[in-house]
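Given next, in structure tokens, is a single chain: the form predicted together with the partner chain.
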Amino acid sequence: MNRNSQLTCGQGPLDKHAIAALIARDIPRGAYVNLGIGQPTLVADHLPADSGVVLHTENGMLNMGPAAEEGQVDPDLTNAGKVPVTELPGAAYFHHADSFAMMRGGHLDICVLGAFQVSAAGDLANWHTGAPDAIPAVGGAMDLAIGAKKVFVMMTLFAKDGTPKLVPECGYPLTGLACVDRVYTDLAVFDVTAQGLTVRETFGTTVEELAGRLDLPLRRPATA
């Protein structure tokens, strides 16, 4: 575990803990946030104790606490990944229709999701490889993708085989159309804007280098 990774601007590539720390830094105080299953859950480890950030889990809870430690496990209290968790003061429980109404009605400030691919227009593919023998399983991903006020993606910029995951158009089946606001990766952070992808920061690389490796026009931030 590397929970104490510090943001090292300019150095890179970042490991998953450093990406999680970056995301945590960008979550405003008191925000209501859903962290998707898998790597996005690491973001919780990097939220300051006094952040006032309230975590939502789609199986019906606000103010979810950290994973249960030994002796704290309660089979009635799990997160969306079915991992035993804990409860913080100010918690509330609700049923699934209310939980998803909360998501779909635009009440969550931010959700953080993993991705197979994100397109230049902010289309998200994160539920299905489309492989003929794959068993499709979507869970709450499509609801989160269209529901949260801001959708942050956390992923590596390139797949293990070196192909980019930030692409002109997604090849994998979509989770949602034009729903991603920002993409946090090991090599850079991107904003999806009406004018295209804007690079916010790079880690151990440059915008020019990235532009060469991605089949995409990249913009620098207006202030850069």
Partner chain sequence: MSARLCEHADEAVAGIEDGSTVLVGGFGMAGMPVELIDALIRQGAKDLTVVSNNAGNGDTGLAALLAKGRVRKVVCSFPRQSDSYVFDELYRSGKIELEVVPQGNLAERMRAAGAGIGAFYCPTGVGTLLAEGKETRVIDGRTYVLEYPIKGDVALIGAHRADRTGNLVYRKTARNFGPVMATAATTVIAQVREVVETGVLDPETVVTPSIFVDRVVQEADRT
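Mind pulling up the form predicted on its own next to the form predicted together with the partner chain we just looked at?
This part shows the chain on its own.
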């Protein structure tokens, strides 16, 4: 995919690995980044070896590497989701409280989080659906949502029942208000701006089709 492309209607929808690769493409060299539990951790596997990106984990590690493959697994070396990972040269370990101080103190350039819903204003709902049998689990998401300089969301655009996850207003309990900067999905990438949602790229669909399905006003980038 062309790094400089801003609006394409390529083959789609994307699978989770293709979305992760897309996010990895857009992370600046040398950035300090936290990858949320679940699908966002796949981004680590798509970062170029020479990217200089330093991955931070909530459980107390800097310079995390890709997921551990067979023969590399160290049971004491995991990410916040308890998935075995590798370490890169210069990796450092620290107390859980220090890790949260980094998150809350504005020391992370980007965090990548999953979501149940994102509103057109950039509100984030990713810890509880409100269902009686659901187990709420906010973890460090609220700290990352307000502490990181930029918040990227990785999710499918529609839920299993076909309802949009990019909505005018979130119906689920909120994690953070107006905190999301960009949303990466299987059908499109959206920037959340003061003027509304801007579609950067589409995959197997068009802006017009998405606007009809989402019932949201969508903008094209000024350079398109």
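C-alpha atoms forming the largest set that superposes within 1.5 Å between two forms make up the rigid core. Residue numbers count along the first chain shown, from 1. These figures come from a predicted structure and were not determined experimentally.
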* Asked: C-alpha of residue 86: shift of 2 angstroms or more between the two forms, rigid core aligned?
  -> yes
